[in-house]
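The chain below stands alone and is given as structure tokens, in the form predicted alone.
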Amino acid sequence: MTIQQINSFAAGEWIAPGAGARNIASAVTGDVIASAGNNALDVQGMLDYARNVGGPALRALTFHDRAKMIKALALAISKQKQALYDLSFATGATQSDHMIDIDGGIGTMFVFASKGRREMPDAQIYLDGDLEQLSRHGTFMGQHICTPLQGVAVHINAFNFPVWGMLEKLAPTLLAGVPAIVKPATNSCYVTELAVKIMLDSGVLPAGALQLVSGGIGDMLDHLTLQDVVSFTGSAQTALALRSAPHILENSIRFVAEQDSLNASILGPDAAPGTPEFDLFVKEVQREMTTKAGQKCTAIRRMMVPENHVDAVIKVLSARLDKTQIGDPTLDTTRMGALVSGGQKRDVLEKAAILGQEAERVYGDPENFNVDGADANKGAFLPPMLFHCANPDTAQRVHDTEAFGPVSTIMGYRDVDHAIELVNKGQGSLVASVITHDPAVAREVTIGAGAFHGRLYFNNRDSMKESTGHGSPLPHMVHGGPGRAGGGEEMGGVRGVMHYMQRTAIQGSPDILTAIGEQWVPGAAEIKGPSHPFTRKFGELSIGETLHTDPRIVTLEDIETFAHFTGDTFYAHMDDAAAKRNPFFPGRVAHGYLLLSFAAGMFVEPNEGPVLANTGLDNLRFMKPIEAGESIKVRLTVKKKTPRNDEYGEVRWHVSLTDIEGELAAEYELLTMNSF
């Protein structure tokens, strides 16, 4: 058999294994299939290449440019995912497992690409939050901004998801404008290597944006600076050793950790046998025990079940586990493959023995089980193993020992408060789930357990058809958890991008803040355009371009006509005496929506032109009532421009409506789509 040489990609060159290389065995056959590692990698050269070549190239792009790049990478991987599937079988994973890893990773890239285009500006600076007025007259203001770190992100990933684990970190890193050095776990690095090759061969990435270490990273972490980030996924023990290194601590180097944890699932007190929730709970647990052979950082390790339902859950769950065919992952009939390696199998058995000190194994015998199409003694196969802890209050090891494989422990609880106490004994997890149809139970668990868990997943008969599952981290939501789960967060949409950026408070005049943020700030200079702004295309409009309208008198007839036409005959518009008794009004006043309608009529240009559609109003506020006989005028200013596709872009207009003396009556932001 030919042993595959798994290369590293360093400073623009592929480097073969060398001194210190390690053999990698097939999880299915136990045969050596690959070799990876090279102690001679120039780690300082890799860091310099990322900082000096990759970083400047990425920072020169806007968030939208980077989002398009990420989408192109996802498309490139998607076109060659069959090759990744074929290679991944040697990790012990089934076709269903591949789809979670590979398709899940591709989907994560698409989500970040979309969020980069939809939720971030076509600019190099991200505005974080609203303006802060720091002076009485608004000549001195503040704004929080985020800019890319000028270093490198070192990603240290786990063995269980060689593609998704890389891409869920890489997408927000590249979107932030920071280059990455990826170090996958050696046991499955051959899959990551192929994914990296696909991305590099696509020609989408600028030089230095992505490098790969297959094998150990040597003393790379000792060369990091305050501008660098370490993002780690793996065991709590390894995370502690890395993040507590003197160099990391002395330089306050960002360290994002996602560690193993004792995730749990609670069967609600209302979810008795025969209910949809009971069946759903059993299905979720069975899936989490067997997907990726239980090698998931989000897998259910502990089950909290009403005491009177423990026996029923064990019986029904055991019957479902009986139907889980273990075998060669390439077979269509296989539902659970092998663990990633013989070493991982030994570790799971050791941890299962520890659990056995406090819990009884009620399902699964690691010495006697069937494997279809493979040799159980040569491959890293194990059966699902279910334990029952009869005394969870006095137990310790079931709450602090994770067997990272197809192993879970069931325990009974007396009431919801007891379930919360037990679920929190894990001292911090990535996810806890609650299967209940009772909203009061969901609220009680949220209040009592939310602080101990990075994610709370609720499911029942109403959401079960569309829910994504207990163990599915989604790129839209944060993935991480407190305590033993690592204390970090990943993904979470734009929140995940912020891990690779520096938040800075800027202070200055409206003109200064407008120039920095490329978004018009009230009080900044106004620009008079050559013609009505609605007659000019997206690219012809300038930030700060302003139109001032002629005034218009609001009459009593206007108010009454609007009231009867719309049906809005609220007393403040129709009954002078009643309006005067209201502390907000001097007497009969114009409708707020009448003022908005008049404002549109005052600034609109009615002819066909570049304005394609009005898509909404944001941040509408009414500050001062307008009485009959008063005049109003409007100021319309180009606040922000955001391209949406090759045909049109969104223009955000700042609209202020004042009385004739200039006192603000209403303010809002108008959104239009304008053609290029």
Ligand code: NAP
Given for the second form:
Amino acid sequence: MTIQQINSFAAGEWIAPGAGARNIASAVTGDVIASAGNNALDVQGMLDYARNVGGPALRALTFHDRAKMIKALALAISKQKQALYDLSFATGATQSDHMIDIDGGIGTMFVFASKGRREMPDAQIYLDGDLEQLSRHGTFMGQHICTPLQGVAVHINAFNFPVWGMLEKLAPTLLAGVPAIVKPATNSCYVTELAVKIMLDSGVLPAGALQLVSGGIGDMLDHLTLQDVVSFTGSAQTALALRSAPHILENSIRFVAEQDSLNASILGPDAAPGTPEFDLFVKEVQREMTTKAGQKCTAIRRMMVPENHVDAVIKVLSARLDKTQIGDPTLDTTRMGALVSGGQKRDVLEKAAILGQEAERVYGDPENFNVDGADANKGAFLPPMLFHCANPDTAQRVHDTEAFGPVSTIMGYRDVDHAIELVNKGQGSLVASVITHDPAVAREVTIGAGAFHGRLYFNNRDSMKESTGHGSPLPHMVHGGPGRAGGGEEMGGVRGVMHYMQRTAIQGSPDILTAIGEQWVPGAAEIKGPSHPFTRKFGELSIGETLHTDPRIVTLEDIETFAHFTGDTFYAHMDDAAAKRNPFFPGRVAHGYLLLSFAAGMFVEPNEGPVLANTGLDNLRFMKPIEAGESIKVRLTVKKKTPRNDEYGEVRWHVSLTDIEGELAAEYELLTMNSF
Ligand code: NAP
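How about the form predicted in complex with the ligand, since we already have the form predicted alone?
And the full complex, kicking off with our chain again.
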């Protein structure tokens, strides 16, 4: 049998394994299938290449350019996913496991590509939050911004998701504009290597944007600087060793840790046998125990069940686990494959023995179980193992021992407070779930347990058909957790991109802030265009380009007509005495919507032109009522431009509507789509 040589990709070159290489065995057969690692890898050269070649190239692009790049990478991987599936079986993963790892990773890239286009600007600086008024007259203001770190992101990943584990970090890193050096866990690095190769071969990435370490990383972390970031996923033990290195601490190097955790699921007090929630709970637990042979950081390790339903859950869950066919993951009939390695299997058995000190094993015998199509003694197979802890209050190890395999412990609770106490005994987790149809229970658990968990997942009969599963981190939602889970946070949409950027508070005049943020700030210079702004194409419009309308008088007849035409005969517009009794109005006033409609009529250029559609209106505020007989005028300014596709882009206009003296009556942002 040929042993595959798993290469690293360093400073633009593929480097074969050399001295210090480690053998990698198939999870299914136990045979050595690959070798990875090379002590001679020039880690300083890799860092320099990322910082000096990859970083500047990425930073020269806008968020939108980088989002397009991520989409192209996802498409490239998607085209070759069969090759990734084929390789992945040797890690012990089944086809449905591949869907989570490979398709899940590709899906994550697509979500980031789309969020980058929709939620980030076509610019190099990201504005974080709103303007802050720092002065009375608005000549000195504040704005938080984020710019990409000027170093490199070192991603150290766990073995269980060789593709998703890389892509969920790579997408936000590249979107931020930061180059990455990926170091997958050696046991499954052959799958990651292929995914990296596909991405590099696609030609989408600038040189230096992506490098790969297969095998050991040497002393790379000792050469990091304040502009670098380490994103670590793995065990708490490794995280502690790496993050507490003096060099990391002395230089305040960012270290994001996603580590093991004792995730829990609560069966709600309302979810008695016979309810859809009871069945759903059993289904979710069975899935979490057996997917990836339980090697999921988010898997349910502890179950909290009403005391009087413990026996029923054990019975129904055991029957379900009994139907889980274990075997060669390439077989269609296999529902659970092997653990990644013999070492991992030994580790799980050791941890199961620790759980056994405080809990009774009520399902699954590692000495006696069926394996279909493979040799149970050679492959890293284990059966699902269910433990029951009768004294969860005095027990400790069931709350702190992570058996990273198909292992879970059930424990009874008296009431919701007790369930909360038990769930929090995990000392911080990635996710806790509650299967309940009672919103009051959901709220109580959120208040009692929210601070201990990175994610709370509620499911019941209403959401079960569309729910995504207790154990699935989603690119839109944050993944990570406090305490035992590592204290880190990843993804969560654009939040995930910020882990690779520096937030900086900017203070200055409106003109300074406009120039930095590439969006017009009230008080900044106005630009007079050569013609009405609605006659100008997307590309012709400048930020700050402004139209001042002529004034228009608002008459009582206008108010009457508008009221009867629309049916909005609210008393403040119709009844002078009643309006006067209201603390906000001096008497009968114009409808706010009448003012908006007049404003549109005042600034419109009616002929066919580059404005294709009015797509919305944001941040509308009415500040001062307008009475009959008063005149209004409008200022329309190009605030921001966001390309949407090759044909048109969104123009965000700042609109201020004032009385004749210039006092603000209404302010809002108008959105239009303008052709290029
Ligand atoms: P691990 O043994 O801690 O290894 C994690 C990563 O660290 C691997 O890439 C490993 O590389 C690397 N590593 C180990 N020692 C290192 C060192 N001295 N310097 C630099 N890198 C080093 O964890 P694992 O066994 O791969 O993964 C299982 C654990 O990960 C479980 O505890 C699980 O809960 C956790 N996990 C957490 C998440 C999450 O998102 N929170 C996700 C998945 C898994 P080598 O393989 O080359 O040693």
